[in-house]
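Taking the form predicted on its own, here's one chain by itself in structure tokens.
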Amino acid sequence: MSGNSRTGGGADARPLSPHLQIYRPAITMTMSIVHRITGAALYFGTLIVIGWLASAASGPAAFDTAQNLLGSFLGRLVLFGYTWALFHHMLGGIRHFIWDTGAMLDKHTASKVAWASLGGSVALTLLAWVIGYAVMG
């Protein structure tokens, strides 16, 4: 080998990719990011949801241990956040399903789309959980 490409050396010497440090955070990006993110807590979330499940086949006792440890502050604002979670990961997967059909890609509509799928999860959180307060009365 005539050179060290790492170094920039020699005939083989490529350009390397530059690191995310150097980039200027963009929604896109931020969204990609923390779609993953709420994708991994929806993992975990679920857990919490079986874990309810199983409770509520147990029996009375277990249940109301449930629903004691989840009707705390903790346990509400943990199901908060499932919440939110739930619905920024599924308008995220909207958004790069149409992407996937090649709509909407140039950058202004692209980070417009992003910021509506942040602007909508936190509503669609909202809106369940003032209907589910005026449901549970």
The other form holds:
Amino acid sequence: MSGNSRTGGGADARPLSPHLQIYRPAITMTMSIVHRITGAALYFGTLIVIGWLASAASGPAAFDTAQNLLGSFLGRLVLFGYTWALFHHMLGGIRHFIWDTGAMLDKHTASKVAWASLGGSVALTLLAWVIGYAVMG
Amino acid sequence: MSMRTPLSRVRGLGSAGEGTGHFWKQRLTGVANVPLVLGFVWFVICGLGSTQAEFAARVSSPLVAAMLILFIVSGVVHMKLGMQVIIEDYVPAEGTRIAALIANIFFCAAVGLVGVLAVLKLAFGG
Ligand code: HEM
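Would you mind giving the form predicted in complex with the partner chain, to go alongside the form predicted on its own above?
Complete assembly follows, chain above in first position.
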């Protein structure tokens, strides 16, 4: 056995199970992939959150710079995306907790819950931003 | 017939020697993240347009500071665990994989420490 190879290539090639592209895309599969993508996006998005807190701790000048950067059009666009990723990943995570109990795993229920979490994430994102703009006046 | 030794079976910790530890910590931090993320979003919305002095004054509330620190700590532990799984899934070459796993831990530790220090400084009169 070659210790480094996990791909099954070479002399000890073994049959592999069919990979993603074999299957017709289903909403559950898409939402599973999106859960991973949003998780990875949030991973790097944490830099924004921590950078923002660090700027506040560094004093008024640094905080103003950060606020101007985040308040720019591009900044708002990134934050809007971050908000959606956060809510989508949160609902996806809650879906995982429900599945962990064994509930809602059958195909049709799972598809409905997947659509609901997509719709819910969009709704929560819009709600947060509407409240945000209302607060700013 | 099981190929595992009786000792490994009785320990029940699997090939990574961790048992369900990783899974459990991912769930635990995930559950904690739900109220903490909502609290953080609320914190951001309520502070929109505030000056640095107003911001610091809000973080000087122990409740707010505690919420922020919990959010940071639970968040970086959770994202360390999550990124570890992603690396293990996609990086087959052992050397690169170990380097990536180390970088992941260093990144999350550094980001978490800077965040907690920032909150503490603000909390104690930044
Ligand atoms: C808002 C509340 C959150 C909940 C309920 C939650 C829940 C979860 C759960 C249950 C998993 C495991 C999924 C699986 O086993 O396949 C997971 C994975 C992950 N989470 Fe979270 N999470 C939350 C917030 C966050 C945050 C704030 C970050 C980043 C800073 C993050 C980053 C990740 C990453 C990188 C993964 C790995 C994704 C994967 O393996 O596909 N999560 N999350």
